[in-house]
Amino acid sequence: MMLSTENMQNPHPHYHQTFAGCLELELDDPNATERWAAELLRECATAISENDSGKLHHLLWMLNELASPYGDCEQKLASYFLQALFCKATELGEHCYKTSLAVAERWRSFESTRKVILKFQEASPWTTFGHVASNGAILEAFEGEAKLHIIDISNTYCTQWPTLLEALATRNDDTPHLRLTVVATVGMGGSVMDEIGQRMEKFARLMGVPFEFRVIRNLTRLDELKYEEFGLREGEAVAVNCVGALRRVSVQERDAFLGMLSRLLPRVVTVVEEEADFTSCKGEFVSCFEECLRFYTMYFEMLEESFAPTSNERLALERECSKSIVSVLACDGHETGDCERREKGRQWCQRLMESFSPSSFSDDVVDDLKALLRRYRPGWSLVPAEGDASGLYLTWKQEPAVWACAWKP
């Protein structure tokens, strides 16, 4: 459906009056308050899904009013779910999202990455569980060897990497020769990655570990990337770690992308994801938009318990997710490079078992991530994978968001 961007004005002010009237008697229960956003933004939904132009216009142009980028959580659901839904509407998600990355590599710097991400991990687990149990099954998966190669395909600009270097330094037996390999995509940052290259390089000499740094750059998906790429070394064992970087796959690439990585012959392979599925559900639009909307309502309310409200750091991640939320539901991922269709622990676990087999997380790892739960404010959990998944979740009031699992050959 293609909508009109021209006039965004209510012409009809009657039916405006009308659906307000209802919203604000809904809005006299409390607990209709707190999902004032919901409620618009499933209408306009099911409007965009039905083509009911005249519909949607009506709802875009009042939450058009109503949301804030600046405001309260519903007020930034509704703001960054109205672009989404606008983009979606008028065809426009590929210029989009493609802008959105474009500004967003202009602005970023080494300094301000650095700063959001520190804060984000001093506020939240939601990285810092993913970095410790990777660690964790890297480290013991390299025990007794001298030559340590570490591809690492993740969004998580190299932050887990400074507590594993000091591991390394005070192991019992020889330090041994770690080479790091990074995968940058292009909107990580080439300039940053340049930056975080010399630092940590500077940080194994402090810690007396030798040690190689690489980047695998300028890859506009990760499907791009070759098993020739990585120049393994004879002698050396491997690891892959995979941090919020399998979603960024093509989702009819997966299965090929990760029979690559097998014949690299890894040690393990650690997998960290966001337990969401924007995959199973994506040629229903509803469907998408629902678990949309349910993933980053509770991600929007876990940022805000855990920053200040006038948080810099807190609007930098959540315009973050703004790009992520216009790419699943009003882009078909052909032309923006980048795949933000997440799956659900179960989901990849079938995809993984296709090339490797689960190996549990060692008592002293699960040890490891209990007391990094108790640094941080009541709600968080940590709970065993059941059923047809294997690794662990981690959950917020009850509910899983962040998977985490070990694999190997």
Contents of the next structure:
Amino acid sequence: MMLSTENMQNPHPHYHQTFAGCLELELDDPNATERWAAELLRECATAISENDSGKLHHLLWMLNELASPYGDCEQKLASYFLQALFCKATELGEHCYKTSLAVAERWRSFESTRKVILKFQEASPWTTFGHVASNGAILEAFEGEAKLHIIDISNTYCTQWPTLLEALATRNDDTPHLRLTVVATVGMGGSVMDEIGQRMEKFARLMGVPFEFRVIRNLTRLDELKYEEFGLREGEAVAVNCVGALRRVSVQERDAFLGMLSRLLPRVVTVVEEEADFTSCKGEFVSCFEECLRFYTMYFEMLEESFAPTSNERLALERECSKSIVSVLACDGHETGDCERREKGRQWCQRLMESFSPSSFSDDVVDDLKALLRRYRPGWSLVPAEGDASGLYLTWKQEPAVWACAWKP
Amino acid sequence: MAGEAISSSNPPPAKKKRSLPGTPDPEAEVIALSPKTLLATNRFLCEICGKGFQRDQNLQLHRRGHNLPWKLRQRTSKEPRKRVYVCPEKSCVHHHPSRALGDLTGIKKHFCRKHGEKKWKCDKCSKRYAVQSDCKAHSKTCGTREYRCDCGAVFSRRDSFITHRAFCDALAEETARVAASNMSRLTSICNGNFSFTSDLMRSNIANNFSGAISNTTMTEAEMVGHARRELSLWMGEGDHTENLSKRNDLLNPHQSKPLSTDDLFGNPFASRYPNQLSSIYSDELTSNALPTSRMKETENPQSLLLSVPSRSSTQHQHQHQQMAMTPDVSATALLQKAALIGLNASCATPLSCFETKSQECNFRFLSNSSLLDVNHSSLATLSGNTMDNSTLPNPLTRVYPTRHLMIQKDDEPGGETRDFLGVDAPTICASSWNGWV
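Which structure goes with the form predicted in complex with the partner chain, now that we have seen the form predicted on its own?
Full complex below, order starting with the chain above.
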């Protein structure tokens, strides 16, 4: 549904009055104002799906007035979702996404990436949860092995590995040799990975762990990854670490991708994903929107409570989300760059069951995770998966946020 | 020392001197207990009712309660012979009677720690221990300890400290700094005599270690690893065609024999424990060969220490002691590993490398090093230097202002290509050396 820009300047007076009236009424009710962004955004999404251009104009105008990426949680959500809804309405999703990618690339640097991610890990267990669980499973699977090869397909820029290197150095009497192959898609900034690689090498030297580092780059998307690229060697034990990775594979390629991974004959595959479902609702805009809003509301609130109010790092993390939201809501599936369609743990389990079987985390790992959560602010807890799903959930205020699971052949 | 302990059987000496662990009195009786016995918690059994106790004192207290006739009340005559205990684990260094431990509790703890299962876990950080008392002791300090990185950041959590350290610029700078300071040592070394060298290198190592230490978390192995790394990086550097002539006279003469790796590194343990020297590099070194107390020895040469960058100078003493007392990990194991790895990495012919490398202990060298290429981005932010011929902003003037100031003190005329020591002739070397101290 195309919107002309003239209409934006002069919203239909009738609707204007109506909505203004509605808004005033809402403002009197304290409960209603708390989630004003959700209400407006929902109306907007409905308007889009119903092709109601007049109403849509209005809502977009109002949201534009109220939204701000520098305000409170509601204003932020309004801002980022407004952008996505606008793109959807004007069919500019692909263009917007590409532009965001280009801008992000331009401003990305080792220092800024490092700062943001390390600060995030200080403030919240969102990523460290997955790291601790995965490292625990990997170390246990590698017990007794002398030549290790970890294939790392993740979005945390190798921040998972220093603690693993330290554990390798101190836990065993004979330190094994570790090869780390990192898969970096184009969107991950080539020069940043080089710098990271050098730091990893230095650190491994410091720890006294024989170490080899390699980056597989020049992949537009993860689906392009082929078995041959990994360069497996004889006698080495392989582990595949997928943190925030599987969701970046195109939906229709996911099963094939997992099949490819199983051909690597890994001792363990560790999977960490955010708990949201943007995949099964792909065809239905409104349900997709609802799920998106639910997840990002939780995420933004979590960020707000974890960081200081004026944190630049939090701002950077929020901005990262805008790309995902645009991609999910306004792009059609011929995605350039990384896909962002998350699936829930249960769904991933179904896919993974085709090629792997679940391996539960040991009591030691669970203890480590509990100890980890104790070091952060309250609100976080650990919940084991139930029913047909396996793995562990990190929950924020009782809502599942991140899912971690280990698999073996 | 050992003799004292056995001869004083009547009035106990005012203070029993503690011998080194695992160097027992040669006349003591050697006891080898089984693993089962060592792990058992209730070894002391009452012969009357069969109740078990962890300590002999507790058993005796209990026995009094049985109202035994006086004769039997005395303990079965304790052998006056001192007992020492060996570890049943064959691969352990304490397995051999010459390295037996003198105390029953000691051998039990040793066996649990080294060869036992780690059943006890800290609540806060879930670190695991085999001996309950170790775990309790750890719990007291867990979470209260602070980890400080060279860059100034402080952490209360070990995992965030480790992650930070891996990505910290201080790690990269440190490599540059240590490489540079090693350079300066070397030019003077080649000038002076070698006995001074080994002490100097030892103190150099201590310097670099202390600079790298942050509140006990940097272990000895890391430091040795550091030093070895520096040398290997050094060795691996490319050619330098600048101004060899100035430096050649410093370097060429007096080389009666090639410097061994030990001399260069100033193996801290070399002169102290000649027997142990080979063990550091040998494969059969077991985890107990280098108890941490030995690191204390390196505190002595501090009087010889050259002044180092101001930011670490105040921390030497304190950090040495801390480092010696509480290594965070199995330091001996790490040390062993680092030694083995470092040996493989380091160059076989150190001398030839020095001749080409260390001509000017100066920034041009560093600016050409591939190591620093990595850090150009951070170097670029550093302030420019006063050296005309440097192509890069000199990291060292920025990081070590005091060092640079000392160079200026020497009042060199026309200081275009100043080297580290602000000299360009061997004779002045000694005085500017003093200028350092």
